[in-house]
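Only one chain is included here, represented as structure tokens and corresponding to the form predicted on its own.
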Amino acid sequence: MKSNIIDKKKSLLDFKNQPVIARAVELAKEFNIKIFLVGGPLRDIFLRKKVLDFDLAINGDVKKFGSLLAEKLKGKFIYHPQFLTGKIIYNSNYLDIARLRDEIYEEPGALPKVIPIDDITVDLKRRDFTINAFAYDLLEDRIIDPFSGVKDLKERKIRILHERSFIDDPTRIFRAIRFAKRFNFEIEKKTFTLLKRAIKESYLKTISYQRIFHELYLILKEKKFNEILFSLSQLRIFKKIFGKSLYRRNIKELERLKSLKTPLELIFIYLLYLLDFRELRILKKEEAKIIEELDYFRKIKRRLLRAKRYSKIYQLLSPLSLSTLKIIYALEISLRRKIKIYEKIKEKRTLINGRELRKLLQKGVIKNLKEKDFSKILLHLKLKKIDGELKSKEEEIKEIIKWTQER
């Protein structure tokens, strides 16, 4: 079978001629610094995939280099001094720039301490897998591949660079599975053994939820996200982190959400809900609210299925936000009609509002009504209106009087 990998001898000069790369090389020559194409974009070029965004590594001042290059590209430069990296956003594309660096992990799962260096080989050695650990020298037009990354690409293998890789950065466990499924590669035997050992010894618990969430977002963007999630569950990764596994029926629900083009943010929240994640203080306010609403929906679902009166449907669904309703609508086919009914009736307005109530009180038309009860009587009127029992202002006033007399 013909390999999908480009010939190692084939020149990458075509990529050097792209305006963004040509300008970066021109600037590197001006600064008298080395410049390399690295990482995922270089890997994807070798896999004959379309590449729009690039990763560059230099042995110079990233802030100065990035700012000037952004000017030339008429883009915006964002600098991250903690990691000596930056990103240029231009014409809806990205260009990542990093200082050649070594990294020291002071403890498992911690963010690395960054040390600037000049040696590309040392920089490549800190990377996650061999298929991401080769570089193209843009000045000398040569491939630098000290860890046989191109060979592993050809052999379709995911291989780590050193035995502590999954201990230093356990998020690589997620990435190993993600790359294996995306490219239909095999995780090399020793790498897989070390991956399972890192899971068993709970190194995943050394990383923050924010970093785990980032990996989950990336997984949900993948075409084969369902296969990736199933593999993670089989490896008991979710059990280790969240105390619960994902089942096929759960993944089917996520597939349905994605097939209906549900926003990724909502799919992510539903994934956390399925995993019983309830440390809501860690989430954004809106995300925590959706999980709380999904818990509420689980409690009222049977009542909603039985509900016939429009006012009852309104009462049951009104505590839910539009985002939560989108999730429910996608998953609960038997409730779609009632959600559509709710979307129509929720806009119904009574003719009497809070201001009118005050006027009626001042005129003595209604008595024995306190302002603290306004919201109750207005809801009572709305429910009657929804069921078609009130059609005029006079009928609403009569209902208010009746309500106050019965209390």
Contents of the next structure:
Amino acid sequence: MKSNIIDKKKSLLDFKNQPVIARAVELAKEFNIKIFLVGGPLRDIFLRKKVLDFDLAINGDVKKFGSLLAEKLKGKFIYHPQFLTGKIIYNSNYLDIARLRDEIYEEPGALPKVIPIDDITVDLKRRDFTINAFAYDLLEDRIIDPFSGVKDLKERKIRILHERSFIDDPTRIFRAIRFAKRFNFEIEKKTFTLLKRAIKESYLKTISYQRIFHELYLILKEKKFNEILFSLSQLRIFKKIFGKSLYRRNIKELERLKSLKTPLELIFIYLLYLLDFRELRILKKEEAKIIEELDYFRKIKRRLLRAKRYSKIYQLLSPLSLSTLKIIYALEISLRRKIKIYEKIKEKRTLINGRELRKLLQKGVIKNLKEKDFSKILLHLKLKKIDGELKSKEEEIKEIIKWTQER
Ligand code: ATP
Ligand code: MG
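Follow the form predicted on its own with the form predicted in complex with adenosine-5'-triphosphate, if you could.
The complete assembly is shown below, putting the previous chain first.
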């Protein structure tokens, strides 16, 4: 029994033997600065999860420290001066480095002002939950845990550090639910009361859509994203932000998209579509387009279900981009066959194209055709071709003549 405990302890502190940590500590000693392991990776080590990407905090120059360490690790360093943070990418691992800092919230929901400091406890105090607010002092070899994060970790509790936490930064509402579901933890009673109060008092309205979208992305990446979304919806968070809740059937659709390995960007857009988000100017062009196409699809869906002629299927589906088709293909099983048919028939080409049409006009084979009607007649030909009604160039020419005469 005893040896078991010792073994556990040993594996807990194994991270110190990782070359990257050893290198960072060496360098911190050279620089004569403090260095701490912090944040999610430390929490995950205590949860006995396998950790490869670490978060470090130092009271020195992140840019200098980071670029030198990156050099030693033969990695790449990206520095973010506005946040005093940096990221080293090496052997396809990440190492995040941050300046010890205090953060001041000048108004609820806005990004905080960053102030460099020397005291780790002050740095820990600005964090979201106790389980994310302890540190390991790598020089002095000890845990710094002013908010009893380790205890909450053992008791499986999500607890904020102070009463204003959700008001200062309402994205923590999303984070609380996300961590609770991810680890199967409980949100501590008082924290939960304050969380619900912050929702009720509409503090979510103070965060920008960009920050909300970022949270939604992080949620979609989670294994239990479905439970997280359902919880958020039940807490009326989506109702507050988007004026619309998510229903079980909505979440089922998202599950289906994810299980079919649909790219996350598309699942995200579909989520916005489900939430009735239509402030399309905020989105990227391609994203806005997909939402518009999904709205269009909703209108033509019944007609498509009824459509028999291939040309009809083509006409109904041709306004959709590949991304939208991917979503529909994943969700609408009864339309899969038609989408497959569409993929084939859309490649069909008529033998006469625009250039040939012009030649035929010059030669006087066809008359009464204006340039502006070219695309109309070519589409007409394509539809006929799709339905198998045109087999040769001659038949196409005949059809064009017939078309011009009928007009
Ligand atoms: P994950 O495993 O999802 O990466 P994490 O805890 O590492 O979880 P990050 O978003 O990577 O979360 O942030 C790193 C650390 O920064 C957190 O552990 C937390 O201490 C702090 N932090 C992140 N976001 C906030 C926030 N909105 N408010 C306060 N502290 C935060
Ligand atoms: Mg992290």
